Structures are given as C-alpha cells and as structure tokens.
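There is one chain below, alone, in structure tokens, taken in the form predicted on its own.
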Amino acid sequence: MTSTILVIAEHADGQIRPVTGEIVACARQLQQLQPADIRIVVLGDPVETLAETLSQKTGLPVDAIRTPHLAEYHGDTYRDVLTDFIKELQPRYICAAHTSQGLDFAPGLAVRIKAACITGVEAIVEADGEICFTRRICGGKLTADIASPNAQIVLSVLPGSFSADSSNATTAGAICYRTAISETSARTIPCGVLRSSVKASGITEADVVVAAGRGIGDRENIALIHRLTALFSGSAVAGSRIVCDQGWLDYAQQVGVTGFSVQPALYIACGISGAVQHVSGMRASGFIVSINSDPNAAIFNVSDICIVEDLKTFIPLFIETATSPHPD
C-alpha cells in the first residue's frame, strides 16, 4: 500500500474553509510519526480556483476532481467520488474536517473502503510504538488515545485543535485535474441551499465573549450573563446550541461547529459543560475563564481558571465585588 496521508478540503461558496488549513497541518504532524506523501484533493465544479488556491498555499500536491454538477456539497456524491479515487490511491490515512460536513460523508466513505473511523481527533502521539489518535469520551470529561490495526483509517480533524500555517509555501504544488461522472442517488436528491440570513451579532470581532450554556438554568438567568458582560468594554453574549434553540438567545449568538467560531481574548463560559461540539468553537481564546457547579466539567480541561460554584450565587457576588468602590 502506497504510504499517503490524503487531505480532503472542504470549501464553500468558491472559498477553501480555514479548517482546511488545519487538517493540512494534522497531516503534516502526523507524517513526522509515519514518513508519508501528503495528498489534497478537492471536489466540486467548477474546481480550478480552488485547486490553484491550495497549490500556492500549500505547497502539495493536489487532485483537482471535476464532479459536473456539484456546485454545492452532496454527500452520497462525496463517498461515491472519493471512494473510486481512494482505491485507486490507497492512501494509508484520510483526514476530514469534524464539521457537519465531514461528519456527513466520512463514516460512509470509511464503511465502503473498509477503514477504521476515529472522529473528532484533537491531537496525535505515539505510545508504545504505535501511533495513537486522542479524541474526547464520556461527553468530554475524559480522552481517550485511539490506535487502529486497520490498513486504512479516516480521521475527521476537530476544528482549532492544529495551528495552521498563515503563510504561502514558497514553490506551488503540482495539480492534477480529472472528472468524475456520479449519477445523483435515489435515496437523496439535492434542491439546492438555503442560506441563512444569521450573521455573527458581533461575537467574532469582540474581545471579551461570555457564553451561557445549559448549566443557567433558566431564561430569566440571561439576564445576569448581559450584566456580567456590561463589566467589560469591547464584549459580547454568546452562547452554547441548546440555549439557542431553546430561544433564550440568537442563533446569530451560538458558538460551536454548527454555529460561530470565536478567538476572542477573554472566553467567560457560564453553565457551559464543554461538550465538544461547542468547545471547538472556543478552544482558540487567548484565556478561558469557566463558572460551573459540576467540579468535573468536561469545560474545566480547556479552561485557564476554573471555578467550582452555582453561576447564580457567584455572578451577583463578582458584579458587586468589581462594582463597589475601593479604597485608595
């Protein structure tokens, strides 16, 4: 079998994804552990530009396939696609975004080659000589270092776990264009997307985001997150998918994969348990304060201060302590 690390990007609206990016530079990590070629390809139609892109940026080789009809993402057409051109490549790794999207497409495509499948990969180690991949168990309280005796293994990369490089590689890599005819699926048939008119409320460009989660208890509570807040200049409410569904606040307001990704320098998660899904969207904050009353919160191992206490007492005593006047 051919010694690859396949990369497959994600991109849309004619725009390679950042996350991109960073499942280049897991790729690149673990090719320091098992000596591999790095391979990206890319679908879509058109899918020139896009090739072009991660050419120059990279510096890898990259397989331009041109699927007629595939504007926009369609997950039966990315494992029909992808699995005729990874027999015949035969890479030993295929590394994915862990975004709605390769979680739509990869566990699919890894049944029809016959690989393993490890989600939601933060990190890469190797123990015993072997080469093990960490992700998060139990709802993020604790992780677990995956190996697998399978030829192959696809990989969905968690977003902000590897740093990608910012910078152009200094020679482009060679592309390879081909087409690929894939007959829609009965099962499922695209009717095109319907984009959402939610825009970030401000939660990406502010420097201090305080997020509430489930642990707030209830609506009301909201109240005491927008005061807490208002301590801080240049910041903003956000908070986890359940709060946000439950309409206590904005979608336009919801970090994590299926909503916003945020670096702000101050990260206060209020109630927040740290499931993966929303610690993804955060994880990248310069410093990370979290408020819960569950000392073994999943949210306390990405965070830089940890306090054990009921949101609700130990907000209204901080408002107050910073509020009160001191003496000179």
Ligand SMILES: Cc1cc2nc3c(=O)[nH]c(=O)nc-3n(C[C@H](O)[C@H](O)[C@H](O)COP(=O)(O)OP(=O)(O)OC[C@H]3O[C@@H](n4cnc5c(N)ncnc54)[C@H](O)[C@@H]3O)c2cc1C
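Residue numbers count along the first chain shown, from 1. Between two forms, the rigid core is the largest collection of C-alphas that superpose within 1.5 Å. Note that the coordinates shown come from a computational prediction; the quantities given were computed from them, not determined experimentally. What changes on going to the form predicted in complex with the named molecule:
- For Ala36, a C-alpha deviation below 2 angstroms is recorded between these two forms after rigid-core alignment.
- If you fit the rigid core between these two forms, you'll see the Cα of Gly256 move by 2 angstroms or more.
- Ile268 is among the residues whose C-alpha shifts by 2 Å or more between these two forms once the rigid core is aligned.
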Second form
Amino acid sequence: MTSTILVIAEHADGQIRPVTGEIVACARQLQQLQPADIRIVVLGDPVETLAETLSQKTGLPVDAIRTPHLAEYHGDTYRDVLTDFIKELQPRYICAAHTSQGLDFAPGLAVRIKAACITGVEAIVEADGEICFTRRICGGKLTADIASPNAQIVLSVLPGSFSADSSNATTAGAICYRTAISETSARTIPCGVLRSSVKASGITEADVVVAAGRGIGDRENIALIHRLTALFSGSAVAGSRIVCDQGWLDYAQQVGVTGFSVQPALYIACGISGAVQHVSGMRASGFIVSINSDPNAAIFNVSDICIVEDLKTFIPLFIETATSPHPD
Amino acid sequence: MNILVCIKQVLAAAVRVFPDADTRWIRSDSDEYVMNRFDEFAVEAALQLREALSDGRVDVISVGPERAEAVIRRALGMGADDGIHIITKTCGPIPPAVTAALMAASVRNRNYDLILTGVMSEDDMNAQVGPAMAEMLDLPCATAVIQIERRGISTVYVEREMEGGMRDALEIRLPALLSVQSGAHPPRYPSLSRMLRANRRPIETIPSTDLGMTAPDIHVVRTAFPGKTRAGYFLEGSASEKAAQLLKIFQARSLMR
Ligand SMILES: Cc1cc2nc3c(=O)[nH]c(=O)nc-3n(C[C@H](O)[C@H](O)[C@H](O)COP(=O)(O)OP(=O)(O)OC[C@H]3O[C@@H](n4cnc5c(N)ncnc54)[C@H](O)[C@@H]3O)c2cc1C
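Output the form predicted in complex with the named molecule next; the form predicted on its own has already been displayed.
Below is the whole assembly, all chains and molecules, this chain first.
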C-alpha cells in the first residue's frame, strides 16, 4: 500500500491562503524522497468553492469536508474533524502551515493521534539515511535537522520557504465531498474576527526604511535612529516587534508577519537579530544593510552589507562621516 | 482564580551560538541564561489578572536542569506565589512533547483554573509545549493570545493574534490553557527587596525521572549555520573605515548624495 502525504489547506475570508500552495510544494519535495500519494483536505462551510480552487490549481485529489457552521478557523473543530479523518486515511505525513492557524491546531492534533510533531519546517534533506526536516533554532541563528522514526509525523511548513507552483494544473483533481458530524464545541465559543485599526505609518511607501531592534538598548537611542533616517530623502523609521511592545515605537511602525511588509529600495536593520517573523516582512527590500554587534546574527544571512559594530558608536560615527565636508 | 505559568530558561539573545557536531546540538560562548521573553509576558499577564480580581494565586513551573531555578526565582521576584521545578538531567534539547508531558503529569491534580505559557521559546522555537499540554490535560486552548479578560466565574474572553493585524476573539470555558504572545504590557522588573525575599523561598522540586512518561521520538540529526540568501558582504577595518565604506556604497547606488 502506498503511503499518503496529507496537506491541510489554509483559508480565511473565503479565500485559499497562498501558503497552501507552499505546503503542496513541500509535500511534492517530500514525495521525491518517500514515494507517496498527495491529498489535500479542506474544512469549511461552504466548502465547494474552496475545494474547486484547490483541485484546479494543484490537480491533486481533494477531500472537502463540509463542516456545519465553520466559516472561519476554529481550533477545537479542526482538531476533532481532522482526527476522525486522519484515523480513516492513515497518512504518513500531515502537513499544515506554520501560521496562527496551523500552530494553533497542529501540536494538539499530533498529541491526539500520537504522531510526532515538527514545526517551522523550511527545508527537507536526507542525512544518515534519514529524512530530516530543517528548522530554525536560537532566534534563527542556527538550523537543526530533525528526524523521527514515528509512524505518523505532523509538520508545520514555514511560509516563504517552498515556492508554490503559480500555474494551474492541466487536469483538475477529483473532489470527494463528505460532511463532518461535529458537535459544536461548548468549550471555545468564537466571538468573531476583529480587524486592526492600526494603519501603517508611511513605512510601506518609504524609499528608505531604517529599522530599530532591541539592540538599540534604550528608548533614548531612538533619537539616533531618527538622526540616521533624516540623512535620506523619502525615509521612515520602523522597528521590530519588541521595540513596539516596549512602546519605544508605535505598532504602526512594526515590520513583520504580525506587522507590516515593506519593500523599500534600502532597508537598514539596526540591532535586529533577524527572527523569521521579522525577516518575512522585509526580505523583499531592494538593498539590505545590517548593523549588529553579533557576527553570527541571523540578519546577516539576508543582508547585502553586514557591519559588525556597536550601533551606539557606529551610527553617530556614520552620521558624522556623511555630514562632514568631503575631503576629496 | 488559580493560575499556573509555564516558564523556561534560555540563553540570552546576545550570546553567540555555534553548531556542535559531537553533541549534535549547540555550543555557546557564554552561559548567560535568562527567562524566555515570551514567558515573561505570560507571568506579567497572570500577575495582572490576579491584581484585577484581587483573589487567587499565581504559581510558576519550569522543566530544566538545576540552573533553571534562577528563572523560577525571578518569577517569584516579579510577584508569583510558588514555584515548581521539574529537574532534568540532560544537557541536550528536550522534545516539546516530553516537556509538555512532564508538566501535564505533575499538575494534573492541582486544580488550576488557567494555565499560561509563552507563545514559543526563543531557543527551540517549537511553539508546541502549550497546545500539546492542553491536549494532554484535555483543556480548551488558544494560542498567541494578546488579551485576556475574566467573564463571570467560569469563562475568559481572549483575543488571539493572527497575521496582518487581525484578531480572533473567543470565549473559553475554564479550566483552560492559553499561550501568550508579547504585547503592550511590558513585564515588570523584580525589585531588589522582592528578589531577596524570593531567594529565601522554598521551591518544590520533582525529578523528571519520577514522572514516567513517553512521547513520540523526534531527534536532532545535526545543527548548522543557515545558508545566506544575499551577498552578505562584511565591511572590514576600523569603525571609521567601515563608516567611510558604507557612505561610498550608498553614494555609488545613489541612495545618498
Ligand atoms: C507569532 C509571532 C509573531 C511575531 N511577529 C513579529 C513581527 O511581526 N515582527 C517582529 O519584528 N517580530 C515578531 N515576532 C518576534 C520575533 O520572533 C523576535 O522575537 C523579534 O523580531 C526580535 O526582535 P529584535 O531583533 O529587535 O530583538 P532581539 O532578538 O533581542 O535582537 C537584538 C539584536 O541586537 C543585537 N545587539 C544588541 N546590542 C547591540 C548593540 N549595542 N549594537 C548592535 N547590535 C546590538 C543583538 O546581537 C541581537 O541580534 C513574532 C513572534 C511570534 C512568536
């Protein structure tokens, strides 16, 4: 019997999320190392349009589980319905997204079905005859290759790591409809999705973004970042989540998965470690310069120019160099 | 309301780490350990709930080697009531399902109304311990929570953070487990007098070997430095030489006059 790789589709607002295509790409790579059928499962109500989109885009067989009253994501329902489905299908791998949805249901699902769980998968490699899943550790400074001999493995796939096939499949995959009998869980009652009132503070339009991280050390040093920013025209100050949590900058200035995505011509990262959640919001910038006192900081892996210095002394020095009359 | 907060000791963010082929894990150039930052936010959230309700207690629990006692003391210094330390022998990484099972086994009969964890640990970054432990204890659960409000005696209202600034609002029946995301309530700093008092307090210790549990095997095969996605050109020389080079680079690319 061939084994199965199950992809759990992610959707919100009635749309399949782009990360779903990336999970499929991850599954296809896994299939090269471990021959298996790939199937996609999608839960929702209504589920028809979602299932058709998936089948047309990927050409893969889709199990569409009509789950009464489940318009948006709900953790308890996902775990209940998926457990029943997985017990029947017995897939070898179960691939979810490493997102606020996937991370909410996948670890508990793994416990329930007695599967191993590996989160934040960004690559698949073979080492010592074992299939290993590469993930970041230590704030992104290192990677670890993880393996498991377990019969079932739940994976969460890091967004931005596998490239989704953008073309439509030549033949659509078969769709198999079923209806879940899920008792509406009384322990967690959804109260709706709230939309943020925070609007980006010009950081999304700026040509040059200078971003401050926890490495600035103190609220007072924000002034340094402002002085550096003022050297460039069309520039704006941004920050990492930590700096915004501290109240040193406003949430309207936060770059990253839970903040804003920016694509300026120049991004200067000052005292930012380079956690994936931050990098996903700035990696598309034209040119990236990073200043960090740790030569192994993860931010240097996504930078064009790396400067290993204490920003508190280097930034004033740079401002002085840039503003003093040129000797030549 | 009785609250338990799960906390972890991690290497400080500024410590340099290296892959270690012998142990298949990591090596560091210093042993500066701190409380996982997301757990500090969880402790803060618990203390604020206790203050708002002016009843109940906040206990903390940590799984880790002897040195992890320091983060329990810090949480007591922040204002937690009691500490539980599940002492492990290993120096390598502990799979998140094992950590979750150890804590689940030791708190199962302690009747906490609410269990909080940080959204993830800064070192292993699995983001699994909270939701895995909830499943083991059959508790309702929400992850990446940035707002918690008590509603009546048996319910909490929470908001979970999602991508792009969206929030998912839920009412959850107690007892429950929440993983806490960092937010606009920075963790308090323990005062010196509180730390002195905390250092004299007894901490309940449980050897992990006494808890007998199993979890699916996951193991680290190797660690490495990540690959680069860009040129990653390191400027050389003194700080002023680097500043001069950087200026030239900006000018050459017309990013600066
Ligand atoms: C679900 C989730 C969502 C998240 N969303 C986001 C998001 O949208 N945006 C975001 O930014 N983060 C986000 N995070 C947090 C993220 O994981 C990191 O914790 C955060 O980005 C780290 O911020 P930082 O780089 O400023 O701080 P740190 O990681 O503490 O790094 C500070 C850096 O400064 C350096 N440094 C220290 N002193 C100096 C000095 N004097 N000179 C130069 N360098 C110095 C250090 O070497 C270190 O590299 C999220 C986390 C989770 C779990």
